[in-house]
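For reference, the chain that follows is the form predicted alone, supplied as structure tokens.
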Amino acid sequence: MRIILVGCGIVGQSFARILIRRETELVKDYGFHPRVVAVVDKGGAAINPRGLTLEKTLSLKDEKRTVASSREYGHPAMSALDVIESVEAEAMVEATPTNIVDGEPGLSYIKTAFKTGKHVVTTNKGPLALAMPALVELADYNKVYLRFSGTVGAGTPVLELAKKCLLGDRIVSIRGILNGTTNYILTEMDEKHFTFQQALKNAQKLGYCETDPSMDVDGVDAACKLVIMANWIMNKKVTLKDVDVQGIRNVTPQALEEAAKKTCTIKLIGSINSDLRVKPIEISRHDPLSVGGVLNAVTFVSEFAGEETIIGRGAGGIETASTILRDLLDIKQNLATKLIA
């Protein structure tokens, strides 16, 4: 499978490191056989169609800063959305930064990807927030699939535990935490008794949190994962103007010590039941979904198996980036199901 990789920034390297390490594997346990064709940062392009040598390229990236800087493969005035257009591929990785407020260039370089027949698989939750139905659609259209499994958990399997381990069950409601950013604060509240200010300080001291942590505190981050996961598992055509959000900011270290003396906690919850809603609630100590620091947790409630609670990190380089690889893994193991058929 030839691949275009547009963004080379943490998850983009990480995703080139775990081809390099699994290389052998992939080829003997799943007779994968991964081509990175391209490269895309802001810089420019690296471009081989016989594919590029990883270590090399990440070796450019490290000391040049850019991938555009290979002698031998470099175009440094080259725009993603060229390289999607002119380079043969079967699969775009779209690792670039999310923006909420109109989801470029991510949204442009999906539907360009789209409609050259690539395959797409995104890390980025800004256009499947913003438009999600309507990129299924040009998906289907173009005969082509959309994976994202790293948009909500990260590493951790949450969407694949829904689509895949519940087929045939019917999800009824889910609620969870999805966002570890604002559980680190909120745990440093409730255990160490802070205000929301120094936990928010420790959260950025750690890398937890961006110097601009709206996304992340205001529930928008949580938000678009509850818009992905409304549409991927319960069919429903959503997109984040549809969704009630109220952050974390006025929690305060009182209402965690009430909270306590009920032998409860507050944590920010996205919910899905008739609506769509982002809320710091109370929720008691033994319910599944109170974990602590990073964690991000998710129940599901169906019709026949009750409620199922998946727990893991809810961030990572690495983490996102095997999502990226299980995904790749998925188109291929479709195409060959459809060949066969």
Given for the second form:
There are 2 protein chains.
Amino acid sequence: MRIILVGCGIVGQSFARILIRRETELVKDYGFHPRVVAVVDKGGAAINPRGLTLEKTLSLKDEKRTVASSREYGHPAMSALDVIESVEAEAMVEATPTNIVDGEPGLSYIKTAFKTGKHVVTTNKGPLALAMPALVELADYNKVYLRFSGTVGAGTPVLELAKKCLLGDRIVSIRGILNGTTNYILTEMDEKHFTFQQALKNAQKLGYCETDPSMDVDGVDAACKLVIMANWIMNKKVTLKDVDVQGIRNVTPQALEEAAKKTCTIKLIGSINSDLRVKPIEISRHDPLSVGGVLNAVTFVSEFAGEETIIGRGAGGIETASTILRDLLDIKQNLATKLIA
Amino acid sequence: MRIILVGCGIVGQSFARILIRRETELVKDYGFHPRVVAVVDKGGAAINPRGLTLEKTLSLKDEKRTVASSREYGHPAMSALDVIESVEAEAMVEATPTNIVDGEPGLSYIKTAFKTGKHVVTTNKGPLALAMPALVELADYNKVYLRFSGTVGAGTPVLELAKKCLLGDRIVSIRGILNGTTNYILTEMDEKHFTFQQALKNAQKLGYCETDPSMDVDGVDAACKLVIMANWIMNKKVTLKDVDVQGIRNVTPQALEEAAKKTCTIKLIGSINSDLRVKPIEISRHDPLSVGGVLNAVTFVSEFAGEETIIGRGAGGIETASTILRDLLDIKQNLATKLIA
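Alternate state requested, the form predicted together with a further copy of the same chain (shown: the form predicted alone):
What follows is the entire complex, opening with the chain shown before.
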């Protein structure tokens, strides 16, 4: 499988490292021969139709800041769109930063990949949160696959659990803690009786959130993930504007103390029932969702199998990168069954 | 797919009910046309090569205690082995009670099904705990599939999470609470300061364990599940005798109180590292495994994706029955990819 990698930050580089480390096993266990024919970063592209040597590409990136600095394969003047349009490949891996205003540049990259017949694996929530129903339709129309396991739960296989492990069953509702930063803040407020502002400052010091913490603390990041789950798992045609979102800025230490008296705590819960909501609510400390620190946790309620909860870290470069490989292998398996006739 | 159902207790009957309820969706969503051509219970068999009417078979079972009472299709003199050998079918569903002394009668049913070219779905831990490496080999040799998702975690997709959701990754260790009854007892001892005997009595009153509680409280049930995970997920060729097992009879309220002082609790943990162990150990109350009541919980530690924990009820007729359908659909999908060349 020939792959174009667009975005070469922590996730993109970790993905390349995983491919290097797993080269032998991927052939042996899955019959999978990935060949990265192009890598694009902000400085341009490196292109080799026979497959780039990933070790060399990574050292160049490290030393010269851009893969386009390669003397043999570098194309400093080429944009990502040029590469996606002109380089032959079966799949594009898109690992650019999330933008929830207009989804760019990821949105255009994905659409262009579809139009040129490429499967897409992305770790970027923005395009999906804003336009998932349209993107799914466009992928179907072009008879290619779109996968995005890393957008929810990072390395924790939340989407895959729902999609692959409950065949024949039906998920009737979902609720979960979908953002590690806010969970860290609420845990600190609960355990150490900090105010929101104090706990936020600590989270920022530890690098758990951006300088502008709004994506996390106002519930937007959780809402993006909820949109992805609603479309993918429950077949709802929704986007970010359909989610009723409330963040955690107004949660007080007093409210947490009141909750504690009832053996409860307050968590920022995203839920999918007849509607989509993200809001801080009281849950029992005995609820499997009641996890602390930066953990994420999602409970699926299914018709036959009952309630299943999956818990894991919702962040991390290598964790997220591992989902790209998972998704590529999933696409390979799906192609083998020729589900697209 | 023509199916022989052997064992028509709560799980077998629930499976039939699920097939009835999902008939339309199974065709529409999966192209799956299950046809139950034979049902066997202790009173004999009901056989119809064109497919039994499941509603009628269930009412007969309900009214007359055996499906063999059918005037048209009943065969009171036929044994399960006769049926497996003589009735044409693609798959056998085996839902007889667990026996960990010699694995019978399930073990013979499974071997006979393999030898006559039938895929097997079982919810019965006994044959697997005692002979899993040999059974897996026999299935391979006969080019048929063996599936058993309901043997670990009942409806909770523990095995499937490990096997289907972490493609390209590698699980390096596993630890978990694999028995709901002992978890209930330890939770009661922890929260209400009961002795083991008091908590056991309550569990028996609530129907959570057998009159002979040994399978649960001596850790044997958990050890069986550990064997299945070790073979299936980590490719270890082990059986029940390879597990170092210690039950919970000697756990005291004092030990639990000591643990509580360190924000810990005691759980019966099955673990797979270089060796296989089931024993009561102290874990932090902040560990995602620290779940109460009858819940089961399993943590997978993987090389790239980190730690994932799955939590759910580890028991239930309908929950367990839902795994039979999942496994049959998995076999159908695998057949489509022709992984068996």
